[in-house]
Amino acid sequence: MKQVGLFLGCNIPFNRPDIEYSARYILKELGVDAVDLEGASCCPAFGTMPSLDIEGWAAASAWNLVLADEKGIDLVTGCGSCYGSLNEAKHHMESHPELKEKVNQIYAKVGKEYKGTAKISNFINFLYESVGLENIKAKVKNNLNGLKCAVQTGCHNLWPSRAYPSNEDNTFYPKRMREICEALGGAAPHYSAITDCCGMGALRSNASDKSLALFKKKLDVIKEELDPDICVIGCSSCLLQFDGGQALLAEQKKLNYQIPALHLVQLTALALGADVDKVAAFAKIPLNGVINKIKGGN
């Protein structure tokens, strides 16, 4: 059985453990053994610690890669920020040998060494490359029956693309998530704001009103151009915006519609037969219409 290190990061276990349930479910269904990384640390996100201490950030981030190196496995994560930060650390140390040397001087104090053999994938690339669309199709138990999906890949899953080991052929016209949704039986059209930021991250933390305004602008485009059944998200941070952000906008009387949102692994888990109550245990926007469509309703 293929093994992969499941890197959860902070957002998933703290805010959306239903994503973790879904990730473990689909890996098992797809014949992949999810290996836990005992002693894993925060990624930490590139917009925070690196601005203060590049060596400390690289050491903290690469610690997770050392744990994977020791087990001889690669990593997969459902968080775009984690995907970006881990790959940035790897890229920086490969580009700057002196940084790698300083990091290993830190690790030597606890008998560790960074070798850089482990690769990091997000679930989009893992499902697309390591599992494959045909293998996913073969495992579908609940066909999505043409469920119209508006995909949100997430900024950190796309750029800077030169730092990542695998990505879209054209990061400004992402297709992989759309093709995965189609493999599950859904429809996932392109739309004009597909690569626009959702406004999550530092902006949401420091200027919530501006963050939600940016998000609503994107959401309005999605509603107008696609009027989808669901938004399918490739990043746990983006999901917090698409699900929780919509709830906030509704509370503020700034939104007169709602579109259910699920992480890609949650939608995949539903299609592969998982219990909806476990898959979407923390979803704020009801999924009744989505489930009805999957079951063959209108």
Given for the second form:
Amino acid sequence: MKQVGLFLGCNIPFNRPDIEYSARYILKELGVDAVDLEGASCCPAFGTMPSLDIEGWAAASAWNLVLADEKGIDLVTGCGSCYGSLNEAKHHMESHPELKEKVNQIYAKVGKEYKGTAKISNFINFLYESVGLENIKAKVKNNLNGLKCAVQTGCHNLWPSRAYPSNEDNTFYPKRMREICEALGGAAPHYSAITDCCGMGALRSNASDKSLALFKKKLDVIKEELDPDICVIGCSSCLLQFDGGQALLAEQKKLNYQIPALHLVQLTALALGADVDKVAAFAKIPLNGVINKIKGGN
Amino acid sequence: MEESSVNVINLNQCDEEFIKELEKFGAEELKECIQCGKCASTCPMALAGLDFYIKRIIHAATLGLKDVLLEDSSVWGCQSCNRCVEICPMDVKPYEVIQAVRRAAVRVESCPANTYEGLRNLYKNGHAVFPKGFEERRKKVGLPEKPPTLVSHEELRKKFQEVLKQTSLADVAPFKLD
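Could you drop in the structure for the form predicted together with its partner chain? We only have the form predicted alone so far.
Following is the full complex, with the preceding chain placed first.
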């Protein structure tokens, strides 16, 4: 059986465990053994160790990479920030051997060694490459029945491309999530703001109103160009903005429509037959229309 | 930085040591910048309307305007999205410049309070984001109350803290690493 280390991060296990539930569900359905990374930490988030210095960033990321090295497995994560932070730290260590050496001097003191053998994937690339579209199609129990999806890959899942082991052919014209949604039976057209930032992250923490206004600009383009049934998101941070941010904008009377939003693994879990009450347990925007459509309605 | 002010740059304010400090903190290609503005065309900070955004930050950095950079909190609104790194024609890696400014800023305690909150959570719990009530949320979807991360492994958490104590966190944290 194929194995992969499930890297949880922070937002998924603590804020949106329905994404963790969905990730575990789809890996099982797809015949992949999800190995728990016992004692994993935060990636670390960009506003923490990466903002102190590169060495501290690399040392903190290496904690997780060492856990994967020890088990001889690769990692997969549903969080774009984790994907970015871990891969960038690894990239820094690969391109600066003296940095790797410094990190290993630290790890020698706790009886560990960073080798750098583990690859870090996200669920987009894992589903697209390691599982494959045909294998996904073969496992679909609830065909999405033409459900119109507006996809959001998320910036950290695309850039900096030099740090990533696998990526879109053109990172400014992403297609992989669209193809996955189509494999599940959905329709996922391109739209002009597909790579625009959702505004979540440091911007939301430090300039909330401007972050939400930026998000609304993107949302308005999605509504106007696609008028989709659902937004499908490749990053857990973006999902917090697409789901919670929309609810907040509606509450502030700044939005007169709401589009349901799910993480890619949640939508995949629905198509693979998981229980909607668990898959979307913490979704703020009701999914009634989505479920109705999957069940054969219009 | 005031929105309406006319920005006449006083070159007497240039601090060459500060430029060296930024280079040491990762802004290695800073001097390659030609101020073409491609980074600003794609930067979420600029598009969201922050006055002091990537191109202007780099400009101030190339001139060594230490006070201007350390007094403004815009760098902390950077999304770390790396669009600028992707499209910069001079390979300045503008995001690395932002990080370098942050790294200089934390050393003079010029950062938002939530930076320390994240660092404290990371050190104490192994997670920078550590919201209350997660046990109930996890139970609702049939998962164990605690994830199999450092929150479930005290011995490993101590080891992780030993690692962090060997880093610059020990110098800049405004809390005790015990």
